[in-house]
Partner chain sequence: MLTPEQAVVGAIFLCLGGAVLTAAVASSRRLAGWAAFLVTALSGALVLAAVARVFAGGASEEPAQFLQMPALGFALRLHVDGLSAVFLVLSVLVAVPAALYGIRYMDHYSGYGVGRYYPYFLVFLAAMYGLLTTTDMMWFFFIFWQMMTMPGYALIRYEHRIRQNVRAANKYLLMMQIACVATMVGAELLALTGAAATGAGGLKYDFESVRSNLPAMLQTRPTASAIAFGLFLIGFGIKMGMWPFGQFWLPDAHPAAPSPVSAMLSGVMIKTGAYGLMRYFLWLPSPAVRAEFPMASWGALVVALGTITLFTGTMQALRQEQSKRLLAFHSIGQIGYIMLGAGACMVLLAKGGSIGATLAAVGLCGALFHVLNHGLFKALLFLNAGSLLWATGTQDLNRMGGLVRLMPLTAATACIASFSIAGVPLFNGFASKWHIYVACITGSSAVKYLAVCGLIAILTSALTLASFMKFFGASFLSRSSKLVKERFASRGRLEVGGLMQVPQVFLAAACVLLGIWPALGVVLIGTALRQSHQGWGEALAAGTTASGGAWWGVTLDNGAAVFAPAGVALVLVGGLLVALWVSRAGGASRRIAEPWLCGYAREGEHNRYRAHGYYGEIKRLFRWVGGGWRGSMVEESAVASRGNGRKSG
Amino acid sequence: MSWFWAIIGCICNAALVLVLAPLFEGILRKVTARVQSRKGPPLLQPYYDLFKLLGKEDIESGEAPWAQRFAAWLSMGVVLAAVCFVPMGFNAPLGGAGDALVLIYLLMLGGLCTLMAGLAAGSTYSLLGMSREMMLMITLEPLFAVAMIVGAVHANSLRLDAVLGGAVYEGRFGVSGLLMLVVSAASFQALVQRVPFDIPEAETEIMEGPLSEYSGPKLALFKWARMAKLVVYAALFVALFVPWGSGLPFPLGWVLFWCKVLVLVLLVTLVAATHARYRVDQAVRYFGGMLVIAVFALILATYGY
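Structure requested: the chain above on its own, in the form predicted on its own.
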């Protein structure tokens, strides 16, 4: 009956992320407004926005409506699939069924959905946003992949349940792990597509970039997936780099896990509220430097450091 509990765990993880993601987005907006001396929207405003978009007419435009539909649903499907491999205060339902490479491919596929969305729309703004997304993916996605591989090297296994948390507990984090902690923290803002690295979206410049031609339910799916991605990456960061306390009995371990996720979300909010958006060339140079450090950390990890 282990498969039954795995299915139940996947459903619970997906439901938890879908419910909490708009709440974290509301916290992000509220804190940003307070930092900038504004009142800000209500805490539940993201829920209202999503429900409003889901209730609108599904208008299709662009050169390939079928690709627009597929990209919207795939973006949400990818996030929900990734949730099944990530601990959310408990052991991941499919942590023993997949490995680090599966999770890397899944999260990389989320960026490809954005590229597909921009290509399907065919407008000038969406194509410009798609080109920016592509340039960032080339330098950003390898950072997450290297972080997972360094964790796998320290854990001596590609199994996710060994990579996420085990290496730190067993004292094999090493210098390479500390370097990847710095690199992952420095690039986290971009992984969740927040200021100053929300370059493909850039509402004040190119009107939401790849999603400029989207409206109604499909736009809601993309926005909901983006909110959920913040929760997923925050949970991954906590599980990979700061898993201490996860072995505490329920509900202490569960509450501590979500407190750490909330702290990470607040840090993302403070950075977004106090920094201006980077130019594309600035972001590429920044991530290029981070990639050099990440490769150096991977070399150290292979030698046991």
The other form holds:
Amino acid sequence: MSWFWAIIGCICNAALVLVLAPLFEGILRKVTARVQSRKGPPLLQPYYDLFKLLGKEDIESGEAPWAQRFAAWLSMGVVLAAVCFVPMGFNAPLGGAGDALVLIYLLMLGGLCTLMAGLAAGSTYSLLGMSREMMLMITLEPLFAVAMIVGAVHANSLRLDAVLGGAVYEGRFGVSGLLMLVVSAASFQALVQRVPFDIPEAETEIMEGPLSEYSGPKLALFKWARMAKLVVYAALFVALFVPWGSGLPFPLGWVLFWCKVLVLVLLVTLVAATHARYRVDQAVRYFGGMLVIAVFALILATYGY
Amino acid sequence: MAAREKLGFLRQRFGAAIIRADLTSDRRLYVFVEPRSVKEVCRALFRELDARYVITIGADDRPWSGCFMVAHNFAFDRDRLLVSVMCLLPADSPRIESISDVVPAANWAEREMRDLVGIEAVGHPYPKRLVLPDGWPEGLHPLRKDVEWDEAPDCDESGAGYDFDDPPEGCTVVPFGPFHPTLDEPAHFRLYVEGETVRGCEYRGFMVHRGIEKLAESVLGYNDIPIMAERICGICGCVHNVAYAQSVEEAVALRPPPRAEYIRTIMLELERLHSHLLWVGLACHIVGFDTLFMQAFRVREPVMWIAEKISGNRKTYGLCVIGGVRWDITSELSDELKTVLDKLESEWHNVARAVKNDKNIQRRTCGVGVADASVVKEMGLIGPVARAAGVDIDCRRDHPYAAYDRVDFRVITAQSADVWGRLVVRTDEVFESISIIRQCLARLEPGPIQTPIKEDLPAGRFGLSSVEAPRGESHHFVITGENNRPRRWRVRAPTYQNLQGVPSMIRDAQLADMTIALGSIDPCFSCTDRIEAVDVRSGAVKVWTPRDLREMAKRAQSGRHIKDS
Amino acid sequence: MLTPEQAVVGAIFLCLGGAVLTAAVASSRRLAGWAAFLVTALSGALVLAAVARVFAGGASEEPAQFLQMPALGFALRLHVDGLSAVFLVLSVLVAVPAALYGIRYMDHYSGYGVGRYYPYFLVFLAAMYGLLTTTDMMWFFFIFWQMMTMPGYALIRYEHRIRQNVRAANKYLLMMQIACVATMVGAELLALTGAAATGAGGLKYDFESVRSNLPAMLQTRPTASAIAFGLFLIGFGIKMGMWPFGQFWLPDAHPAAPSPVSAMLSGVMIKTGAYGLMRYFLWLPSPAVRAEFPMASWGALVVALGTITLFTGTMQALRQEQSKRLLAFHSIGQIGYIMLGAGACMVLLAKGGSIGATLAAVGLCGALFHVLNHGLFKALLFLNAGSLLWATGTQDLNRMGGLVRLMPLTAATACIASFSIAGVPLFNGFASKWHIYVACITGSSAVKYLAVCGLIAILTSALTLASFMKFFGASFLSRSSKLVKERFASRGRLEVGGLMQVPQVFLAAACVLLGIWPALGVVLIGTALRQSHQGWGEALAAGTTASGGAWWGVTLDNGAAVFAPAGVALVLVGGLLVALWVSRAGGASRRIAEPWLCGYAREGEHNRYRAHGYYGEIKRLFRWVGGGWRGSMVEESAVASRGNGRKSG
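The block above covers the form predicted on its own; next, return the form predicted together with the partner chain.
Let us now look at the entire complex, which starts with that chain.
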């Protein structure tokens, strides 16, 4: 029976993320517009955009169209696979099939699709963007990994239900957890590919970078996956660092969880609206500095702090 | 005084090589020089007397003197003096020694002269085609008087007409433009990129060159040209409008009434206001800070409205005629303008503070796109680019025109020579402009706004006018002529010089800095092109080939009554 | 029924006989090639039979002796235990595809005869079998070592008219002899101290004697034995490409050799170093000398060196633009992972306790699994690089591009290999790295610094991904280069023939299989450890990750870590199906267009973004790691259009 519930949980998570992601994007756009003294698009605009894109002509520029197609499918597929390992108000449905390491690498696989997309399209700009994306991934992925590992070290287990339940704050003072909270918050914009770290896309420099050659349904998939990523990372962040109240009985705990996610999305919006884009070398150095702090936090964690 | 001094110096150095000199006032000097000495004279002016290079003009003067004419214009900003070194070249061999190795800033102007007038600059370091399109036939020079204004040769459209340089070893060429989100107008840069680092670039612009100068010299009349001049640029049109009118007025010694001069000043400053506000917004957009971009545009909007109230248009004010202006500023408009300015001032304080205190903007602009004083001198850079490098030049003070000699204002400079410096200079200039407009409004006295012209304007006179556009000095050169139109009208927009400084600004910079470095000169490609935007009607599915467009243009003009031709 | 030892000796002599045979028929390229392949395959079958017998529990108790000359105290003593078995399996898995690949591949060396290829290849293989099974630390170690080094030397300088290759071969020879001397001096030292400590006469160089002498030795002469073990570490470190020694020879030697040999060098030969490391540090000492042997210190040293090796090797690889040189640097990097796993095992063993023992087993299991996996995917990558070289005539990634259309099968296998080495889940590289990470991270409760080492390993896997995105992207994806277009126009077909495809497909299938069912590998290694009766082997066997379960995944003994790739694959496939349905749902039509270049520029060689441009910032930031690509320009018979005058960075 546990398998049955795992499958139901996977389907619920995936459906929830797919349906809610554009709504969060809509909220994000509306709030951005308000900050910028604009009226902004209707709340449901991202849905309209996606549906319109799904029907538009699909122009393929690469010499290997199947590689482009595969990259697009994979970008969505990976996100849907990853949501099965993320608790969304309940425990991660597929926690029995993978641990924190698997989750870290699954999310990395999501970045890999963008790389594949850029490489397959092959234009100068998409390759430039792909190179930038990779450079960011190199510095970002360990940061995110440390956050999970700190939890794992405290819990002395890599199982998702052990790590994603406030384990980061365990230990004598929870210093390492707090440090990682700061580091993760400071690099969260990059994880969800928003300003000021939307460097690989940088519309005003390299014209959406890896995605510049995509249109129609493929672009819809990439965009949808990106919106979903915001929800997935926000949920992960909440599960890792803001676990309080998740033990409440069903409707309350669940609603509280999504409220926390929403607040996080609003914070992302505000940061995105009030910052200028970093240059890639600046970003790499910035995350390099973050990594030093993260390693320090990890050392603290191993000593039980 | 200064003019005589410089002339004395030149006479002493070059003796008989100086054929003739015209001193129309103590602020203008026209020296006619033997062709073989031109380069040395320019070297003496540029290197020894530390003049600033302005522009080189080639003219086909064969119908009148039987010669081609070349003029190299220089400015002595401290002495309020503009100098034109002129020489006549025989009609059968229009060749002159290039001055680009002595005055690097003359690079483009000499290439343009070769392209459009067919005067060869011998020994030019980089003699590639500049203005003419890729497939344009060799030997056809549109600005020669024997070429019809609507000449449309068959161009080789295979794209074979122009060879680009090879990139340095290890570099990839990243094409930038003509259609790029950060470029509002077409221009093509070939960036030589190694990884993320720009090692150099090649520029190919003038993609929509319309030939306004040819039109003015062959079709339009004196008072049509200001309207056309205004269309040179979508942002600083009024500058060209005023500069043209002033150069003609100077050539024929006509002085507009004081009220007209004040109105010109007000409109020029209004234009500077909306241009700088736009630029700050765009700069923020380029570095990905869209909130400030939107806010800057919101703050800017009332300026456009008041301009519309005054002139009937948000842009293209249609302000000047020879000898005055067309629109008056009534007392109601004056009051309204004052309120707009008050609101703008307080709002701009907020925006300026937000911009200047933002760490991210500083991170993206400090040390980026550096053009120091030596580059400014060598490449003839002007406007905020020069002032940000601590080069204290501003035509409003140095070559005063309109009512600028009657108002007080500071010339804002910075020392950092980078994009940040340009940002600071422009942000602060907004406050100076507000102050200038207020002073003008206070001093605006009743009176006529036009000086009537009684008789035909005399032919064969020279006129120079430098107007400080938001982007730097706009320089117009006019030789008056017959048939109610000039023989030669040469426009040098600020972007023409500033663009030549871009390669050195972006060399060894990050690719991400390229857009903001380019943006920092506030490039206006249409200014260099002297073009008119082609209105592409939406919904049309037909793809217009260049040939179709030419046919269409010919059909249109054959049905039109062309005045005075 | 042959004993395992007899089978291996048979395989060795078969190979040696095959060497003579191929030398005799070398005038016919094709015949020599097939002969070499058949000999390789037969010897492989013999070895596999031996291994199967060991796994079935039929390992001999004692080493078997051959060629005895009691008067001289000389005998070929072989013993096939579990540890040897794992490495033997790897040798066979790599050697057979490499031999098959070579048949057609060698055709493109038209200027060089195969008489200097196949015989050496077979001797090389024989030496490998021998070195992995001999228990003699002196004479037969020396003989096999030289049997491996000398043909290796000849194979690396196969294209001897290119000066660079000769230089590379000389470097290789020099380093191998230094390693040989270091290891032999170490063995001599152990034998001397052993004799002195126990007072027994005569020098004994076999494992059993040394093992039995070890407790006394460690008690009375700790310094001498420490020096001996230090020399072993240096010797085997040189062999396997450990930092800082690997950088001297490995990146030059691997690209110089013909590709199947590169596959053997990187896939198997350097693993003999890892074998030596495990054999001498984990199988010579045993639980009996737990108190005396400074396992914690040696382990810490190996962990530190492993971490440095994996980071520097990979970071230097990131700067490479020559396909095989890039792969060679990655060999160093991946050896670092193996060392990290083995080192983690050592320090955790020293720490003891139940969790220590469990995680030590996980670490060793990860290291051994990675030995196997690295052999498979790296051999595949070298074969891919060989196919690229065969098709385009260059190793320069800058001059390739867009080959996926022209070489679809090679591209697919290269993609699998790249994902494997980059540690993408569902491929075998991740399965073994997962073990190493688990050992490091959960092991940090016992040994603090392991967590940071694990983190560096995770960071490095991102670097590996970057590097292989470049390798794969610059050659197969992006846009066709001028060179590729010209080659295609002149040859009509670039994809390699069936004989070269089969080995690539075989290795790729193995990578995927082990990636989705890592339990296969874990069970194999667990069985192997149980069949290692000496040293720590058997003690560790108990702690290997439990396998089985619904998806044949792997689970840590105490359940603190789980990984069931088949389950992950299932949801991923589900997600892909949803994506597929979504993309079809709108009924959008498709069209092919040129990439957008801002409307004016035309696509050409100049505006292709080439391998040189990738990751400029990271390369600049880590310039201090070294590993310049300069001097790496491979001399080619074809006209080389790229000069050396570029600035790096």
